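The chain that follows stands alone, in the form predicted alone, written as structure tokens.
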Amino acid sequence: MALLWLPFGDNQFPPILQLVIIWIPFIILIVYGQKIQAWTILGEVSRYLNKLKMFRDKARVTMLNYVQKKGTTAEGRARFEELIEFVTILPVDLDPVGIVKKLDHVLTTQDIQLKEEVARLLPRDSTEIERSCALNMVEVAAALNSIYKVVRHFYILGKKSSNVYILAQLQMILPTLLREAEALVSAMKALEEGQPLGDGVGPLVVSHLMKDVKKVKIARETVMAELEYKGRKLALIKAEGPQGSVGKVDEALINLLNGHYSDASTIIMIDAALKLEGEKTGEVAEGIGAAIGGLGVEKFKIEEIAHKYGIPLYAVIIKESIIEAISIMKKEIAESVDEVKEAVLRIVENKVPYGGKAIIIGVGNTLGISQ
């Protein structure tokens, strides 16, 4: 049996073969290794980019089909496409003093502007639910469009410069971005059908608690109800449903505390929370602090007013993935409502004295969830 030629020991490649098999590839890798790596990464990033483009286009088509079914004119549909490119310029933060108030002002103006545009473009006989669904679709389509354009920007920049470091960073974050894009696309189906989202579990719990109790409007798109429970007085707050809205629970809390709930013993917030990989969907956990997402404006205001009156903040969270949070509510999340109610009422019994007061806030999008 013939011995194999090895590049070490007593057996050596002939000089010409050694040059072809070992040294020429080595020189190529030294000179062109970075470009080869860049081409490899470009191919992978290109596939991700095509998926993001497909998601963006799917969301756009779903939005346009929805508003067309609701009777929007061709000019209106063209305006809806323009709203996908709507830009909000955040305030300068060089001097952080007062940044929350400025940010709140900008975000409130954006919210009002988009709602007025959607209401103007849809037929006058459209319902509040239809307008809120259309608005949420615009926001989802805009988010997907933004993700796609940013990734495309760095892809083209890396391709032009063959900069492997730009491309490598892009390659590392793309799986996470693609997962977020998939979550946003899945939300379009829930919005189209007006079904409750996974993020709506907080309002759903409060909706159960305030069932058959008189509700009043306490802030923009936000309602409250009062309930007696074992000698304690409970104020229940949630966004006004069943249209898709997160309401102004921070303003509702401020109005209550500046009114006849300034002597409240505790504030309990219920919200969905992003679970870690390996955790079970619908798992309930208790904690301390303001359970609310967003850019932090509402969280800041809630923490500020709670600190002013010296009222402790308690949280009850329901764990779910980002896809589950903005998709149609899963069975496991809906079934956690009874466990959350038990946890909330247990906190009330333990932390609120007999004759005392508590404020319970259900945080989240209340699409498909009435009072």
Contents of the next structure:
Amino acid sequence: MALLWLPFGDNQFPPILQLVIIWIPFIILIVYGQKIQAWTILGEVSRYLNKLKMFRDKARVTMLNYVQKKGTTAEGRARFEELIEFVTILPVDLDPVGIVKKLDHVLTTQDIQLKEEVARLLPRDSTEIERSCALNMVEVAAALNSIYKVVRHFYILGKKSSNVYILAQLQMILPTLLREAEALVSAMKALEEGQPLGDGVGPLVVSHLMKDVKKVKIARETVMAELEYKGRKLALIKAEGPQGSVGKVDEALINLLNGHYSDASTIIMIDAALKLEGEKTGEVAEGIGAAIGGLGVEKFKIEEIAHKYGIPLYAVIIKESIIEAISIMKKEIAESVDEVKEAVLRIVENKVPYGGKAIIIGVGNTLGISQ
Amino acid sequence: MEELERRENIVSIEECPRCGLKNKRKFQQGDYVLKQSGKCPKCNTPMYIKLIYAEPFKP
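Please could you give me the other form, the form predicted in complex with the partner chain, since above is the form predicted alone?
Full complex below, order starting with the chain above.
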């Protein structure tokens, strides 16, 4: 007790002040400390939540304005709003045997269903590019809606229970989530105007390689072209542009390997890859393996067919952040094209014998990139 | 929100397939990579859009 008097000298500090300044706040902090912390976090989370709501509404309005501009009816507009809430239930993984096939089936059904619905809601004379842009916008608006709803769920849960641990977890991930949401909103502008996304660097490289040769359709929304390079035969694959699509590059590869390219010496995949913090955007790296993202269905199929035919898989990746991948393509990424082309052709020269064959795949969304 | 939209300039880079002349211009609605654009001012060959990208906004 004597210590409490110390800063104020002997008997100079009245007991009532001691109680008000030291003991009452001390007791309040002990009893209500967690609640006070929860209130502070709630305030911060609430500000983030408002921003997320603003982003979600902005994306929704942009999407609805776009489809209205393209001539959809009032009913169609209402249906587009419903599509934002569209859900896909992933298959059960209690028995993982054969799950990839089931997942492929569910995702293909979802893809076809959404595409058909968007095509039905837009006027018949709408172009393929307009349909794909509307579809991509629905997907972005749905993603933002989902982020907002999940954050709101935990916010309300934390508020109801005054659970500081739920709120603290939310507070920790919210800055990252907000950056992703911001990137998604800025992607809406790119989608509206059909501008290439950072993820499109793979198809961009392949489009430059196949620029002057004849293109044929090889799988759904996927094209291929054959090119002679220093005595080697190259099959180039990319999604069909300039509409926004990732194509079916796995099916295209399977078709080629089950056809004229079963004796190919190598498969080279070009894709945007997530960079680590501190790495430079647009940096090019070479490696081994199937460079393709997503839930893993395409990757599984590509690895399986490559293994079946015993063909090595090479990867050329272009580093970028998740935000850069879903935003308009940055200068550093676009300007890496020549370096990637050189790397790919170097692999061809080193790994494919004279007279041999190689398959080169540009992976990613080909919005704003033709062939 | 406005700030979010004005942070970048979107440009289209045109290139002449014959003489290699490059021209940088503002992105126009309907532009896409490999689209044929204007004629080359040097050799009169049709140019094509080589790249479309965003660069930091300069007022």
